[in-house]
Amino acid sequence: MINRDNRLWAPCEEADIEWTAAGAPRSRMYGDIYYSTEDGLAESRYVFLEGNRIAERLDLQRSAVFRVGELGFGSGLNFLLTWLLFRERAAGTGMRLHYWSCERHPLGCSDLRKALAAWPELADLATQLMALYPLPVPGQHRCLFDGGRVTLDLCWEDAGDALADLAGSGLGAMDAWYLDGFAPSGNARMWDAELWQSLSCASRPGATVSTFTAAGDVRRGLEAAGFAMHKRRGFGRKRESLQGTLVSAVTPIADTVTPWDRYGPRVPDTSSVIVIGGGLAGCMTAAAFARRDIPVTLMERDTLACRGSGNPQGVIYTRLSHRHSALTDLSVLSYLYALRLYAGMFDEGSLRQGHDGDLCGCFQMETERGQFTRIQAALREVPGLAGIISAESAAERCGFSPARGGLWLPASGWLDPRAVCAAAIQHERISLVDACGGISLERRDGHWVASSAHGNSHRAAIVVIAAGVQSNAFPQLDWLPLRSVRGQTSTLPASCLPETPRAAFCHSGYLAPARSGEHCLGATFDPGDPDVSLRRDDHRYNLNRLAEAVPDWEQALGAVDIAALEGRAELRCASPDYLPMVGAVPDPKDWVQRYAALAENARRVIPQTGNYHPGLFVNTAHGSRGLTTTPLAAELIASQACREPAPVNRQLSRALAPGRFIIRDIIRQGRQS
């Protein structure tokens, strides 16, 4: 299981490329080319697509999901060819393609663009890949294409670590493998025998594998992992290559942690879904299931985005630190995924530029001098993520003079959460049922039944509770330690400011550029305060913080008539550790007994998977970062419900799982006894 906690944060080391006389990329580190200089397209098609009989299997499967795993993403050529073949063979079907690939040294954007320019027949797909190609930020990055029919998971990780993490999920999900690392003679680590057991555990029975090499160590290692291997004619000047089929399962890799996050072998029923809660978490969750062609009933007690997701503007925000932690990694990876998603929504027209939001950049002012100094060197390697700038440079970008320097987030900006919610559920597979009043939930005849206060009931195999602070009002979640935080925003007429902000601004509060002549300004932070009536003192508090952040505005803000200001006050849902609660809902009474031994030894590995309410999930406690974290959280829940490889590594998934609080309570009680 990948664990980076407390390690220094640093970007991935990108590939060091030189270009051959024929215009092909070559790795200086490994002394090898990325694809054949004779005919790279033909080589990839022969070795990997034909070697795994992809076309034949797509024709036969015709439904569900076909999953391809790859060691060595390189130039992305194999992915593009697989995607192209999928488009040709699976058109008009309900089939989806899930492509999982790892790469320790990803190509930089300019090198990738140059490499793919050699294949004009792939130009359309290559352009789409380049638009979503992740920055060299360590971790797993999910990219969606063709309306979600094609999922690309790119793991910027060591192959051994990434494979072990995938195998540790216990899914055994992959249908085919492309082994496309650099030659064993130059990159022995990519062909280590320990990888093959992980690869076998991550595969379905009958999964296939192919590679360009015919090295005996590779063949014997794969055979020991349960693959029946044989040689076939190689491509071009290569005499032989290998292909094989998984014919016998190997012993699963022993868990190094108690596998409470894993489910039993039950086959999930994904015929229908109910999502309870019409805020960002609920709407994003509904959209994630709809992309998988699953009908969703979205139930809301009032109207869409009327509670914590009802502010007219919010900022897409991330949290950077010089050290890894679950909170830092979630903040960065969810931020990057959200930006890819929102950019696509603007491109397709479901969000309107300037009206529903604007990815105009965001300046995050340091709250104390030197706050970001320890991450400055690392950020120089990923300017597309963030950069440290002076107050003077910030003034040039933002159109006003902040009190201090800080972080410039070039791809960030602001959004109208209400518009995001409405756009997310514009899908033929989503039915909105609002004005439900109080919603009750019970298990009946093998299904979940959710009933409105008016007596109308809906049945589904899967239910996701995304009801914010009201989530633990359901008896299945009455143990969940949710925290309510009151926040008040102020609506400030643009005419009150002497300058026109051109970018979103985060300080101890936030300010968004004007929308329809008004700025959204906020927000207060009052844990445990249930009163949502507007307070003049809170308007003054918001204005005073902005005046401290932009001293030039002090006089103008001091002259604002507080009594005339409008705004909103609502309750945000948070957790004790500031991480969202995302995942399957456990049976707490069973867990207290099942994992009682952890009270005596927290590091003890109890080899029992978790017992969960069948088909019940929760997605809540996103605090003030809902625009950033809910899209990735929704993908995580849909992946878990459908038994798919997750969009985050296992450690991060465990850090988000609601069951973590049960485990912590068991351990804490043991220490106190």
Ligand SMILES: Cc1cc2nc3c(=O)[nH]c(=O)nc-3n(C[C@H](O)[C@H](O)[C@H](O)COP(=O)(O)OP(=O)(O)OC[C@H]3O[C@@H](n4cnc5c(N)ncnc54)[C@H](O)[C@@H]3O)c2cc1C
Given for the second form:
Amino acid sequence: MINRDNRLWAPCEEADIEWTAAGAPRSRMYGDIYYSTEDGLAESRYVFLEGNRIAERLDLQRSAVFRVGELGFGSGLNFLLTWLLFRERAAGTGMRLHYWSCERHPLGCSDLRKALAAWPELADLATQLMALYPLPVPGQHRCLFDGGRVTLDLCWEDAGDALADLAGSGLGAMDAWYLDGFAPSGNARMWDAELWQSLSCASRPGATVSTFTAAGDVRRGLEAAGFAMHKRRGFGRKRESLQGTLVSAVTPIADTVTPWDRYGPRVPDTSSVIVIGGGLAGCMTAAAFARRDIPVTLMERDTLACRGSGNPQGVIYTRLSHRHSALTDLSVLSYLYALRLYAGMFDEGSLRQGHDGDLCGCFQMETERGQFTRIQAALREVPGLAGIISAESAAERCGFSPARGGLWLPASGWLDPRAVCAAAIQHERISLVDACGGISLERRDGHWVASSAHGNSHRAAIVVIAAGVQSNAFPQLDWLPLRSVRGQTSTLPASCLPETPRAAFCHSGYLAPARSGEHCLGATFDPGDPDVSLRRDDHRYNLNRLAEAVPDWEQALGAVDIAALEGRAELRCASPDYLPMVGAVPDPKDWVQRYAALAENARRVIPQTGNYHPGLFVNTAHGSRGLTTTPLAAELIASQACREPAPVNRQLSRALAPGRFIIRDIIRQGRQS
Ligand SMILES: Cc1cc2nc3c(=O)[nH]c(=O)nc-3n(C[C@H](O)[C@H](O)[C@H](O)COP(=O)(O)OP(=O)(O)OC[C@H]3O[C@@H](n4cnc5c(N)ncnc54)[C@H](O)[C@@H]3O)c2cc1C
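Same protein, different form: I have the form predicted alone, so give me the form predicted in complex with this ligand.
Below, the chain from earlier opens the complete complex, with every other chain and molecule after it.
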């Protein structure tokens, strides 16, 4: 399991490229080329696509998901060719392509662009790949293409670590493997015997594998892991290459942690889904299932985005730290995923520039001196993520003068969460049922039945509760330790400010550029206060904090008539460890018995998967960052429900799983007794 907790945060080391006389990229680190300089396209097609009989299998498999795993993403050539073939062969079918690839040294953007320019027939797909190509931030990055029919998971990880992580999730999911690392002679780690057991554990029975090498060690290693291997003619001047099929039962890898996060062997019925709660979490979840062509009934007690997600403007935050932790890793990876999604929504017109939001950049002023110093050097290598800037530079970007310097997030900005919710559920597979009143949820005849206060019932195999602070009002979740935090925003007419903000601004509060002549100014933070009526004192508090952050505005803000200000007070839903609660809903009584021995020794491995309420999931506790975290959380739940490889590594998925609180309680009680 990949675990970076407490390690220093640093961007990935990008590939060090030199260009051959023929204009092809060559790695200085490995002294090897990325693809054949004779005809890279033909070689990739021959070795990987034909070597795995992809065309033939796409023709046979007319529905569901075809999954390809790759070791060594390199220039993305194999991915683009597979995507192109998928488009040709799977048009008009309900099929999806899931392409999972790992790469330790990703190509930098300019090298990738230059490499892909060599293939005019891939130009359209290459442009789309470039638009979503992740920054060199360690971890897993999910990119969606063709309306979600094509999923690309890019793991900027060591192949051994990424594969072990994938295998550890217990899903034998992959249909085909492309082994495309640099040649074994210069890159032994990528061809290590230990990899092959993980590879077979992550495969479906009958999965295929192909590679350009014919090395005996590779062949023997794959055979030992259950593949029947044979040699075939190599491409061009290469005499031989390898191809194989998984024929033997896979020996599972021994658990190194108690696998309470594994769902057990049950294959769930994914023919229909009910999502309860029409805020950001519910709408994003509905969209994630609809992208998988699964019909969703979205049941909302009142109206869409009427509670925490009902503010007119919110900022897309992230939280950077010089050390890894589940919190910072989620913050950064979900932020990058959300930005890819929102940029796509603006491009396709489902969000309107300036009205529904603007990815105009965000300045996060330091709240204490030197707050960002420790991450400064690392950030220099990823300016696309963030950079430390002075107060003067911030003034140029923001259009006003903040009191101090801080962090500039060039791709962030603000969004209208209500518009985001509405846009997310614009899908023919989603039916919104609002004004349901209190919803009751019970299990009948192997299905969930959700009934509205008016007696209308909906039935589905899968239910996702995304009811914000109300989520633990459902009896199946009454043990969930949710916290509520009251927050009040103030609506400030743009005419009150002497300058025109051009970027989102975070200090100890936040201010977004004007939308329809008004700024949303936020927000107070009162844990445990359930009162959502507006308070003048809170408006004053918001204005005072803005005046401290922008001293030039002190006079103008002092002149604002607080009695005339409007705003909004609502409850954020948070968790004791500040991480969202995302995943399958365990049966706590069963867990307390099943994992009781953890009370004596928390590190003990109890080799039993968790017992869960069948098909029941929760997506809540997004705190003050719902715009950032809900898209990835939704994708995680849909992946789990459909038994697909997750969009985050296993450690992060365990850190988000609601069952973590039951496990922690067992361990804590053991320590106390
Ligand atoms: C003042 C304030 C400022 C904020 N600023 C930002 C910001 O700048 N950036 C940011 O990213 N985030 C911000 N947030 C946080 C963000 O709004 C939340 O993280 C987000 O709204 C969470 O969405 P949700 O869907 O989990 O919850 P909610 O939006 O609260 O949605 C829950 C929904 O479930 C419904 N529901 C409840 N019970 C039931 C039931 N029994 N049956 C059916 N439906 C039910 C509710 O009516 C509601 O619509 C802010 C929050 C507040 C309060």
